[in-house]
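Presented as structure tokens, the chain that follows is alone, the form predicted on its own.
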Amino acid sequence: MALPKRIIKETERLVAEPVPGISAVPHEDNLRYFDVRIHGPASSPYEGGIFKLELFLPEDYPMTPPKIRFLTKIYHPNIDKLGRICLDVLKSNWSPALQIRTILLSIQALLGAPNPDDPLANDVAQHWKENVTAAIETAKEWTHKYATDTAT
């Protein structure tokens, strides 16, 4: 089945004008499925890390949001052990006016500003609230362990 013009245009723009610190490459055999890499924002516990995500555009995109999850392990109150992301624009605040690049920028911003008051990983959020310094240290350790070139 042919891809809608909207997806073709968004994909072409992602390739022609990449977002700094973000790459999204569609699979050759399924242009609705993207391999995504997001660099951890500077001055965040995720700085220096490159996080792999998968993004899938459902048949009814853009009427419904893309399906996105982290493949790289991450210690973050808004991302659970399965890589699912708690982000309003992927759920209740989705709008067909949003694009893949906007969503990826929102995820990158979430890395720079974790929100333990709207958690998906309750244990991580609890740690963040009780001892933010220790939680940030754990996030840095996980970033080094799972999201850098030295990660095994």
The other form holds:
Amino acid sequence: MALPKRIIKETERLVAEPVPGISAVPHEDNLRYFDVRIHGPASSPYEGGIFKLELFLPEDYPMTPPKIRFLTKIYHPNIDKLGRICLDVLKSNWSPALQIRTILLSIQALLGAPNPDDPLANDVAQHWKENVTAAIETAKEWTHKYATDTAT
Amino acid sequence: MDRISIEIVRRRTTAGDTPTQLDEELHWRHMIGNLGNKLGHSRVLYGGFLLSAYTMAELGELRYDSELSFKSLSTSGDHFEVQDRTLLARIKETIQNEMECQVCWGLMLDPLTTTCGHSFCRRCVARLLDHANSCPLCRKQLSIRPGATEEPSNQRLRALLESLIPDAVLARAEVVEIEESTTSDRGRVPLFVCGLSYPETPTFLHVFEPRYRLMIRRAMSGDRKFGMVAYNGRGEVQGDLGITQFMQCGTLLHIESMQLLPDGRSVIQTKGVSRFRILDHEMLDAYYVGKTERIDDIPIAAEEALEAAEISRFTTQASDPGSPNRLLSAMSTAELMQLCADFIERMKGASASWLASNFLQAYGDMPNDPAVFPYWFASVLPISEAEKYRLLPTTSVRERLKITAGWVRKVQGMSLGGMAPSANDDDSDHNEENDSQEMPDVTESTDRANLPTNGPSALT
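Alongside the form predicted on its own that was just displayed, please also present the structure of the form predicted in complex with its partner chain.
Every component of the complex follows; first up is the chain already shown.
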């Protein structure tokens, strides 16, 4: 089946008018599967890091949300060890009027504003609540260790 | 509209020196009773007819129902026409972009406006309702009935689209028509992956998954047909298709009646039309669509030849023609049918639970047509799905009756104290050249497991 018009248009616009600090490139052999890179927002513990994610548009997209997961390890109270993201617009608050672009912006914003009160990674959230400074320090270390060019 | 005024302003700065004399011609209502202001406004403006008219309206000198007469004062001739044409093209483009549905990102098709004031294609609203009941743009609850068939279209939007960009509207409608039409006569069949159905036999379905709501809605607006295929629960290879989620052979169903529930679920009653084999498949909006070929029975002459050939070949080996263990292949098609019919009679006499009145109410009484009888039998007899599936690829009545007669033998064998029922006819059937339908051992064990649960006492 040919790709729905909407997915083609979204992909074209993502390429033509890219969002600063975000890139999303579809796989050649599967145009529903995107390699995503998000730059850590300035003045966040993730600044300087480039985070890889995978994004998949299910068959009934945009009626159901895209499936997104962090591939780069990240220390964040709303992102768990498997890279799964706790974000309302990816679950119950999804709307077909949202799009890849807005979703990736929301994820970038989530990096800038961790929310330990709605945690996915309990241990990280606990750390964040008990000692913000130390937690942020760990997040910075992880960013440096896993999300920079020098990362192995 | 904002975008149009932006476009106008942008155009105004480039408007050349093409003066136009504009005279407002008032509607007759304004001519009477308002003696002080009988005359319309009159002005010389620049930028072609469209732009100057817009400017005049903006200045408040052009009433909504007034006519306007133009007279070019340009010395160079028709320069303004070029300007008008370019501006009109730009406005059309702007409107086309503005009229994009926020769900499908295509031109709004049959636009429908919600009570919260947002407009989408009618078909997109219907799909939204399959999943949620809120507006995608503002999340306000929608009060639109499932299917969105009763809501009026937004006539103003529709008129605007159809008068300003009729070609684009037509093109969009055609694309959607091609994308969504899966009419069975073109061999493209939408597939409902669920269970087994048979020709001439009813199937009742409760449709609740969003993708199947959409599929059934599309079928209802088309030829009311869709294909039913069973789950390939054991992950068996399906011919050239490889391992698919569904079995390769299925039944085309016609929707006889549909009851739409208020929450969008529906209960449908269907009747089997014909059998098909899937040659290829793809996804359409989360459900499968198969490229299919029809499976038909061989002509009657060929059927008779097959019968004669088999009987002559197997009668030589057969023992006593009156023996209950007589080879099925040595029996005439009529005898096979009789064997099954006798069995049904006996089971009725024994008040078998699978022949209870509620089953017969749904599937009807036993049909006497040997071509149809096996389908009816499969619908009521509690045996494994794998065994029943064997009926679908058959190409002769005889082949089907042999399968069903085999079931009868098996059930009888079991009720005679659990003897291995396959010892007699199934083994001898292996001698046949065309024995692709051989039953794997697993099937048999499923059979025995299935049978008693569906009414062991009735099988005595």
